[in-house]
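First comes one chain, alone, set out as structure tokens in the form predicted on its own.
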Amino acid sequence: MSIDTINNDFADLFEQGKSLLDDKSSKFMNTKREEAFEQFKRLGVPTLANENYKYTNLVPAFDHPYTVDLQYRTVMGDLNELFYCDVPELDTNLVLLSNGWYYNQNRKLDIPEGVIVCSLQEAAEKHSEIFDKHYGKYAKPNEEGIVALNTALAKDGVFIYVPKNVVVEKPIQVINLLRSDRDLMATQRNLVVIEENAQAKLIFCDHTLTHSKYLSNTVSEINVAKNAIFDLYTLQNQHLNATILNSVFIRQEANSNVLSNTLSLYGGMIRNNHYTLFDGEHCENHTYGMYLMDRNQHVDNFTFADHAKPNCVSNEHFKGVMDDEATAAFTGKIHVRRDAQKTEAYQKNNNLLLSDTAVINTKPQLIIDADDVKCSHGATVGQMDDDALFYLRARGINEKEARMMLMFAFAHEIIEKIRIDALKDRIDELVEKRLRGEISKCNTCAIACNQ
């Protein structure tokens, strides 16, 4: 199928399903939907001709007769019984989403008064003053075709609001479950608003519960206000028939502090877009990522740090371990605008190739329009350090174990940045087992369903 046919099919889907899309959505959200649809008609699904997607061909992923649910489809069985995370040390406020729809689990959350955690639909209806102020303000449907498509088709997701001066001690964990007996395209939209002087930690966990073919297109908009502190952790662990498109847009106001860590452990094709706008002075941002790929898996991380105001600091570090015929791409852009003096921006991408057939394309970039800045970027691609391997073997460690130790040490530099101890321990365990080849999915998550 040609890309024009794919784009036309989505245009037909939008036109024919418009009444279903508008149903139970706010007028404001539907206005954004119409605007985004016009942008999608102009942009379409990104192809290799798009510079930002030159290493990731999305056309085969979209060239499939997926089912698209424009209204909520009742979940068969209780998801609380079908899925649970059996790591008792990871004490979180648990929220479930099924195929992009908020799942009402009737579970009371341990959150302070004034904090809101609900479905996107409910937020648009009951919290419109907050919702309308932020929804659609940070994502870029006029630049990204998949973001425009998400905005046009999105019906639900999770909404999180933390009011001024409130500290949410217990992390909020959002479990995104893909479960269907049909090949499915899921569209999810999330909105997170952290007000002035507030603090919160959010964990996104992506899982597939059945072996159907999936295309998941998720967009998250996050606003972190003055003096606020926010952590975002994304754990991606799907099967080989899943294509995950994950776009995150973060806006930081003055003196805010954000840490983001994206951990891609398994999946057929993963594309992560991560945009950060420094929209106030003295912001601090730390963006990390780790990807472990083997077989014929593919992961592509695209980041854009937009330093629009002076005196901000950003530190970005992504690491990858590639084996077999796996492929990966990293494109990191740092733009320091003319008035953003005294900016400090650092970016690194390090990759370890375990086979002669693994491939990584890495492209760090700096665009500096100011003259009083400290900026650096760099990338490395290499194989196992023979000297380090010899050192371990000389101390009686067999070659297989020595290799595993070096790989784990390489990856652990990203894991140690996690500021939730129980989550850090869990990822350490998963990564070690993954590197040993003992597991191909999250073994600490119990899935009581037929696969």
Contents of the next structure:
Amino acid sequence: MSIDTINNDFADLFEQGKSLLDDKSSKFMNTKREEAFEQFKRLGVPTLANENYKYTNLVPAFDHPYTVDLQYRTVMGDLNELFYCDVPELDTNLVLLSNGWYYNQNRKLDIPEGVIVCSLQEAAEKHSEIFDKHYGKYAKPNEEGIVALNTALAKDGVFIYVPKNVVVEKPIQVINLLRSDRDLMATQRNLVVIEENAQAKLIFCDHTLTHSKYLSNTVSEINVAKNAIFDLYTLQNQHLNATILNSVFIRQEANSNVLSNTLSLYGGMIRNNHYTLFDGEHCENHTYGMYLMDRNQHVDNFTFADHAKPNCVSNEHFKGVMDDEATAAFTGKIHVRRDAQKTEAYQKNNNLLLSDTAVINTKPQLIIDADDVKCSHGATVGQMDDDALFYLRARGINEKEARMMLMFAFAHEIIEKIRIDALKDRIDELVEKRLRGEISKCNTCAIACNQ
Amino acid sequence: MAKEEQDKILNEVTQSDYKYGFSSDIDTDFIAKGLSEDVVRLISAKKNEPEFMLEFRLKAYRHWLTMKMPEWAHLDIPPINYQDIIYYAAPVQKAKLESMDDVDPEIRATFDKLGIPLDEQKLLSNVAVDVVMDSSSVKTTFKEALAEKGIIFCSFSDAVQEHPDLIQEYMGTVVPYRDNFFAALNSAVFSDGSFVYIPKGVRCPMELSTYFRINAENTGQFERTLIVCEDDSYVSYLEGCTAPMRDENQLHAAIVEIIVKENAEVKYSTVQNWYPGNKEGVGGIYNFVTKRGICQGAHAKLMWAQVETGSAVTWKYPSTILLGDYSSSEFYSVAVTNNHQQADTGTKMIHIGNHTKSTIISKGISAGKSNNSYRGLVKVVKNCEGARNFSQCDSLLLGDKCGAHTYPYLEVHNKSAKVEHEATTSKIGEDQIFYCNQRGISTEDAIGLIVNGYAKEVINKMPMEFAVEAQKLLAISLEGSVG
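I would like to compare: after the form predicted on its own, may I see the structure of the form predicted in complex with its partner chain?
Now the complete complex, all chains and molecules, led by this one.
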């Protein structure tokens, strides 16, 4: 199918499914939906001709007759029973999503008063004063075709609101389960609002539970108000037949502090769009990412740090290990706008290639329009340090183990940035398993994923 | 440095904006404005070219018609009307030149003013020069002396007449006419340029140089340089250019092709100083150049060194294809933009042969309201073992209205490759200026000093005469940018 046919099919879907899409969605959402659809008609699904998608061809992923759920589909069985996240000592507020829809039997959460965690649909109706203020304000449907598509088709997802001065101690863990007996395209839309002085930690986990082919298009909008502290951890662990498009838009107000860590462990094709807008002075942002790819997997991390205000600090570090026929791409953009003086922006991308058929394409970019700044970027592609290898071998460690240790050390630099200890230990364990070629799922997991 | 010398330079720095901005009154042979198949045929006929050249031009022209001007660069270029350009202008000359005396005195005066000696006797330095004015080559010096060694150094037109076999063999092999919009345009209408052929085992005893000058109004300059270096040979080639100050934008679209065979070495240095437009950004040259070399044999070596200070818009990516095993390439660049200048420049290193090596050192300096981008590609193909690349791109910002951008592309398809890229952006440290001030050096001079130090790594790679010119140019280009 050509790209035009794909785009036309979506247009047909939108027009024919309009009444289903509008049903149960708030009026505000539906207005945004219309606007976004116009943008999608203009942009379409990005192709290789789009400079930002130069190394990721989405057309084959879209070129498939997926089922699209325009309404909540009742989940068979109790997801709470079927799935439980087994991370020792990681006590989280667990929220389940099924194919991008907020699960209607989620357990009651242990959250401070005033904090809202609910479905996006519910928030649009019940908390419209918050919802309308933030929804659709940070994502860029006018620039990204897949964001426009998401906004046009989105009906549900998770909504999180942390009021002023409230600290949510227990991390909120949102698990999106892709579970369908038919090939499915899921659209998920999340909105996170962290008010002044508030603090919260959010973990997004994606899991595929059946062998169907999936295309998941998720957009998350996150607003972090003054003096707030926010952590975002994204764990991507799907099967080879899944395409994950994950776009995150973060807006930071003055003095806020955000840490984002995207860990791609497994998945057929992963595209992460990570936008950060510095919309206040003295913000601090740390964006980290790690990708471990083998077989014919593909991962593409696109980040954009938009320094619109002076005196902000951003620090970005992505690391990847590629084996077999895996391909990876990294695009990091830092834009320091005119008058965003005293900006400090750093960016690094390191890659290890383990086979001759693995490919890495990296594009770290600096766009600097202010003079009093400190900006740097660096990218490396290489193999393991022979000296380090020799050092280990000289101490009686066999080559395979020595390589494993070095690879693990390489990845650990990103893992150690995680600010939740239990999660950090867990990821360490998962990564080690992953590097040893064992299936990277939890021991007690009841679900047959990754097969 | 002697006191007078210092004063002289200071005087030059403070007074001149663009000192090559005069124009000369020379009898020039124009053709009508516009571009069509007839114009292509006319240019070919005027140059009395063999059939294969005309065919090449026509193929290129027909292909050009199907292409669009590229828009991906970080440049803001107003639409160019390609029918509003004169594609051929050449100074009228009497028959064939026998000696120096036959060169039009006005042309001689022009080049004397530019400091380019056409007269071999007066030459101080050991440099052979090919002088190209508007569309055609005026004079090539030391031609005979070089011929003794078997070196061919002549204008492209002469080469077409005298060595058609070589031209046919090599032209378009490195930059095919289909390569890009400007390469296709150039291939259709190019008028002249230089041709260099270094036979096997010969080390060229002197620096070869081409000096390009745009003089006529409303014209575009389209020249083509072809350098072929046989096994075990060596040549150092320099290129310089200037143009008069005019309110219009003139188009310059050139092609440089370099073929380096086994164990051969080529150094290609450029000091690009086309008219950059005035302080308000009116006028100036659009410099759209395709430069590419291929290291064909094992251990071949190609070095690019460039100082880019001129042109309203620069769009230029000297590239190397590293085909031979153990071949290597280096790219050193200083790009300075001031006022409303825009530059999008960098390099491409394509690693194909095993154990190939490349180094990229790029220094960007932006001042005024200019934008300066580095755009580069390092590609390691699948079967290329042991490739090594190191890239460093630094940007210096002088003033808060300018921009410095870096767009490196690293594409690695082999695990044995080691590719590193690093870039920094900063302004001149206040502590550095303070240090100089403390020692009685004025702020303006301090900045000149610091900028020169910053660019030294690149300028050191240039031949002596060029290095001196380049340093002065840096100072002039930045004149008035610091307040």
